[in-house]
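One chain is shown next in structure tokens, namely the form predicted alone.
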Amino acid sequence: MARKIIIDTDPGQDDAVAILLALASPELDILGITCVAGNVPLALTQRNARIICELAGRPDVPVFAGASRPMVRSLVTAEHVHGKTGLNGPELWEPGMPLRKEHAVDFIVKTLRTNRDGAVTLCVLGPLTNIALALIKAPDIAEHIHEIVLMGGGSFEGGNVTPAAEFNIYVDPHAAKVVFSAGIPLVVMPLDLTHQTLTTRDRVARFAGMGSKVGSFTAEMLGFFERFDMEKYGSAGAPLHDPNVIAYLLRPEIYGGREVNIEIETESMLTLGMTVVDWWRVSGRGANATFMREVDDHAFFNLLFERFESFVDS
């Protein structure tokens, strides 16, 4: 039986590689996909899921637009990585498949109390506003999640949008102290995890060899979004960060981890958004999630092209 899935993101070059795979997997029940300003706007992100969804194939997964902004917080985004529309490097389209008028957060209770056998995980690949907002107004939802596996965070790594934080968890961190409190299981896929898994030239090339409008879609996006983590990091490539949360579920014996104590900082200026991150189990804190740290890259980007390559132009 395929496992049921809610994607919550904000598309995003690397969200829209992760949506991509997990419609490419037949292992996967998409129940629903909602989306969060982040990475751009809500009107942008709830607009490129929708883009991504018929690039596939696929107008028949809902999309439902969630929360405009942090809980706190004024929104932070990216567009200087992303560009101004969020899926810069193809030529984008206005989609013809409708967005859902239920609002996101609606959709995520009513699913939840809907199917109480905990079946459903929640993959989110952006910041956690939709999910905190959930829990705040349904908490007897968190005993029906399965389980959440996210991507965010860094500890060894350090933070890429302050030396402390990374982006999902500063845009708004007392969404994420909700969530880690929230006694759900979580899985994380931090930075020091994504970093490993980079788009060098012979990767986007494959996708560009495959002849498909996916294939080359995602080779384009891929293409402008490398240039900027390129340059900030000399690397080989951009790390290819919200992909490994649905690799996860496909492959989970690619990754390792360990479970530990994981705080979200939302006091300090100097810090905030930073995942405190037990990695050596010093303070005594029960641990509350699995902070994944290695991760087999090549297996990965095969999982990829695998996937991809069952998309063909109709």
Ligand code: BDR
Contents of the next structure:
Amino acid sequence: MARKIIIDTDPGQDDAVAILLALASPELDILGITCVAGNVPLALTQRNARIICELAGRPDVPVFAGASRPMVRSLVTAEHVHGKTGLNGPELWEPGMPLRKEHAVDFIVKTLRTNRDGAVTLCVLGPLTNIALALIKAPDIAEHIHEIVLMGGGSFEGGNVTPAAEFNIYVDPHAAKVVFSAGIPLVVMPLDLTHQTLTTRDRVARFAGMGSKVGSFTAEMLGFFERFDMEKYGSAGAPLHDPNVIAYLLRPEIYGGREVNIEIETESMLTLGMTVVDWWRVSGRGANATFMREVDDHAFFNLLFERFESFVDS
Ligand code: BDR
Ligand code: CA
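Could you give the coordinates for the form predicted in complex with the ligand, as opposed to the form predicted alone above?
Every chain and every other molecule in the complex is listed next, the one we just looked at coming first.
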């Protein structure tokens, strides 16, 4: 039976690749895509999620809009990375498929309450606002979540928005604190790991050569996405962060990490949004997450290529 997932996201080119990977994977049953403000404002993230579903020929996937800003702080966005639309690169269109009327947080709560067998995994690709709000609104859902797999944080690698903080956690550190202290099994894909999965020229060319709309769209998105990171890091391409969340569900054996305690900094202005990772287990605090640090990047990209080949134009 396919594994039931909800994808919570703020597309974003790397979110888009993650969503496409999930849509191309029969092992996964996407119950819904819930959108949050992050890389760009909510009006754009929910629109982008629908564009991606239409691109994949899946307008049947329900898409919901959630929080339009973080729980406490003002919204910080990342147009300098993703472009004004959040999906700069390919030509975009106004999606025809509807946005569901239900609020994303209500959808998450309802879905977890009607799947009390612990079968639903939350895949979180953006700031944790929707997930924290769902846990605050309905604390009983915590025990019905199979696990949360999220992209966020960093330790040895430092931060990408401040020296200490990674974007998704920095945007809503208060929400992250709620989620990291909820006692739910957590798998964390931090910068330490995602900085190893780089979109090199050859890899982008492989998508372009697929000869499908999805392949070309992906190559155009990644072509735009890599410009910023190549300048910033001087690396061979951009880190493809969010697809690691989905790839982990499909190929857990290509990842390596450690169960650790992770606390979120919410007070210091200098290190706000930092994930304080007790890698050496010196704090005496119990483990609350698996912090992934190793990935076989060739296996990761081969998985993407194999799955994206399944998109053929109608
Ligand atoms: C994370 O922030 C966003 O810009 C990306 O989509 C990813 O989720 C990386 O820090
Ligand atoms: Ca994201």
